[in-house]
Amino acid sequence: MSFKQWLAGIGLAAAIALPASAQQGPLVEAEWLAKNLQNPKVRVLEVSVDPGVYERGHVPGAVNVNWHTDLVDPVRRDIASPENFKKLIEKAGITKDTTVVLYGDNNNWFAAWGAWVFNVYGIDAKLLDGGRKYWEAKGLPLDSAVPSYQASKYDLPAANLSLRARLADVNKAVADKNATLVDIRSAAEYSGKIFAPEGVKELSVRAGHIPGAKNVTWSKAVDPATGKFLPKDQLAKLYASEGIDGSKPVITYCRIGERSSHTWFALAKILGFKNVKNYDGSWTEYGNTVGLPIANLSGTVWNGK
């Protein structure tokens, strides 16, 4: 079924869109978005991990964002430069009045990275709760057409560096215990049993975790059946069980900063913790840095030995 056929089938009353401002909070429900697909003040962007997912069918009107070319500076090992990020959002027709909604595969794994980058650059991007998984499970429309929007002009503010941790911040947290480090990788990565998930290319020569870091795997914040975030009270309980309650600054990290963006979103945007930074250098930077101590519970310290 095409998007136009679906739109006609849901009836005029259901298709009447609410104002973009009616969607409050950091998460967007699929049912609301389905009624606002033609709302000119809503712009949807897909940031997926697996290649070809967008091309096979996406939320109608969604702009395809390639995380490792559009959101990353591949030469500087950095997030996208202000100049390149500005080009991205202007090409998508985003203005100050636009409600920006990001979604993707793998329970919004890389979409959360996109949301973090957008927030660094002053755009309060929202996530489609449940991402592709929930959208497809509900039988909501998919389209293969690539949209084109009238380019906008956007006065981009300076990057909000309070959302980003650098290696010096992490070293200070280790030495002074002035912040809680949250390692959101799997238990096997955290313990040093494995260096990284199977098949990935970004590696550290050492396995283990940053000393003192707590391990709360990112996927624990998600309902496995729906791909949606757990209810707010359950999220709070999950993190509080590890002593993470917002009373102390938090730094999240993973391997290259993408999975930890998901936890950053849960803590900073959903739970509203006031001081949460994402360390996008993460284990590939820390674990490869000469002279820094690590914790390794499995004894696999150097090159798998």
Second form
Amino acid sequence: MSFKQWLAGIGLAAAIALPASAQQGPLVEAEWLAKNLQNPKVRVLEVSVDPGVYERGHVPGAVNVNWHTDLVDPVRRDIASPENFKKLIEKAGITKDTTVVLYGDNNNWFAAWGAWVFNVYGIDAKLLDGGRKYWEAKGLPLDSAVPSYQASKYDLPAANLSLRARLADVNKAVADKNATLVDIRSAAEYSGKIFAPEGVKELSVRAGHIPGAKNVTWSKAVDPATGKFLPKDQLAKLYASEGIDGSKPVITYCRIGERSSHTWFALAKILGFKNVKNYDGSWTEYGNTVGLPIANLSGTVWNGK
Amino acid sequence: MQRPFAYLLALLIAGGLAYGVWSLAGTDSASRALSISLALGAMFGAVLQRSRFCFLCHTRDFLEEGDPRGVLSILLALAVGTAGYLVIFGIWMPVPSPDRLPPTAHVGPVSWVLAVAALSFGVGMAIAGSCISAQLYRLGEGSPTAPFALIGTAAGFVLGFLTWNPLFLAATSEPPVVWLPHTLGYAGTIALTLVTLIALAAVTLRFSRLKRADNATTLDIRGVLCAVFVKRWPAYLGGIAVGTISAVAYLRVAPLGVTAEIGSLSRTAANAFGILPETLYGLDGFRGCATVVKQALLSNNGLFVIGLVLASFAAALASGEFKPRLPRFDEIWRGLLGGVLMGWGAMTALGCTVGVLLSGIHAGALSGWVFLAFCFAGVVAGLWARRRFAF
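Please supply the coordinates for the form predicted in complex with its partner chain, as a counterpart to the form predicted alone shown previously.
Every component of the complex follows; first up is the chain already shown.
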């Protein structure tokens, strides 16, 4: 064995032995992941919503997760059932000591939803900072082969529902002001000027926001050039300026609950706030609920069109 | 046009296309897709022009003159593309699981509406003189009919949007979307496809009246240049190239199609004039040449079509086949009428001879075969009508 090979062997062994210590936080860097693709203790999953994105090229070894079927229960409008979720992670070969890394298109929106669901089921999933966009911009390798891993056995704990807000929790927060509501949609959606963002069908018959909610658009937490989260101190400053500093429980919401998972991740995982819930019913539930008052600064009224 | 000037212009266009491909390619996958769309469009245009790959002309050559080469090249394109698609499916979806379709492949709904649309498309192409993809390459040759056929197509698309909702409710909302690998598996699909294509080729050859093809090339520089740039490429070469481009396009960007951009332009314009229905039921959920109200100037399909037309123009200049002239009155109205029928058919069928027939059969979609059958029937009827009523 030449000295060079010997050195490379040491490096490889170190890389395999030290995955967790190298990436302790909730985010992993693309550069680190690129060096750990062969690491059997790291499992990468892609959650993209644009069809064909995964198939035409993904992070080598990444497992495809279909948001519309794998992570939700379309019949109940619910997060994936424990049975289906267990199947998904066992098929991906995930065990208790696997470092799970999620990434996806659209600024990791749906990957962040995935990370939230994984956390609800007790798996501390990390996000690839910057998602697909940053990985591609760095010119890191893509692969079109679909990997298959030896299935694992995973003893799934009961869902941790403290990460999830239901309509009753939101109503209580509005009435008792015991939690801060964060509306992470655009300012125009928040004020009620528009019913849904451009290119998306209107799914709520009212525009506006939940009374008392603060508006911190999700994109403010992201560096637009790289798609990465802002550094931790800047994130803390951003949310503190709206009075969100972790001293009070927080409930995040958006339109259908996926962009708010992104903010949930920033608050709960990056800033480490203790009591942060994602309200996945979000505006399509609240805005449509009969008998619940809303705040609509623009005074728009739905006219059936 | 003076020959040296034509060569220079062809060279400039080729250079411009190469520059476009190079400058569009950025670091993200979206700009890479734009770049490769332009490149594939240019290849497609050059192949169509050089081999005169045209669904109508090939069928007409066979029906009226007994020349089987064109029809054989279409069958060959279908065989090569199917093989290419199955290689890709084997990687992307190793198992054709019953609840999933291969991403973005043109596996469309099958109903009587598809049959009527394909029939209309067939009649339209017989009247206009060629299908939409061939009109595009003929635009590059300075065809007098092509501009009118494309205007007619855009108008036909608007008609299609207007009739979409009632037809959708009547038939398309719950039609079977049949993907052959779901029932036959991949092996069964390619076996059935190839056996069917071989049978069609045998029938074609049985009725061939052309016994000997002469396409010898002198093997010196002049002879080879002449074979590449001036003489018509042998039909089989066109067939193999079309099938290959189709599979590569699916691998890298999206299934081949030439009507998405035309349809999107119509939809955007009609939308601006406020004549479209508020909602087109379910339209954006189907597989096929999807139309959208345009938000960005550059799109994959738009660049593909631009590349197609420009490369065909350059190829026609080089071979001396760029022969623009003022249209006759009958060319104008035949273009418009045929275009409207094709546009309505392409909108309603979610694509044309390229997007549904070629990309559909390649993907193992029953919708592609249904389009083939009814489009052929439409062509036969249209050609008969033109002979019978002499127009």
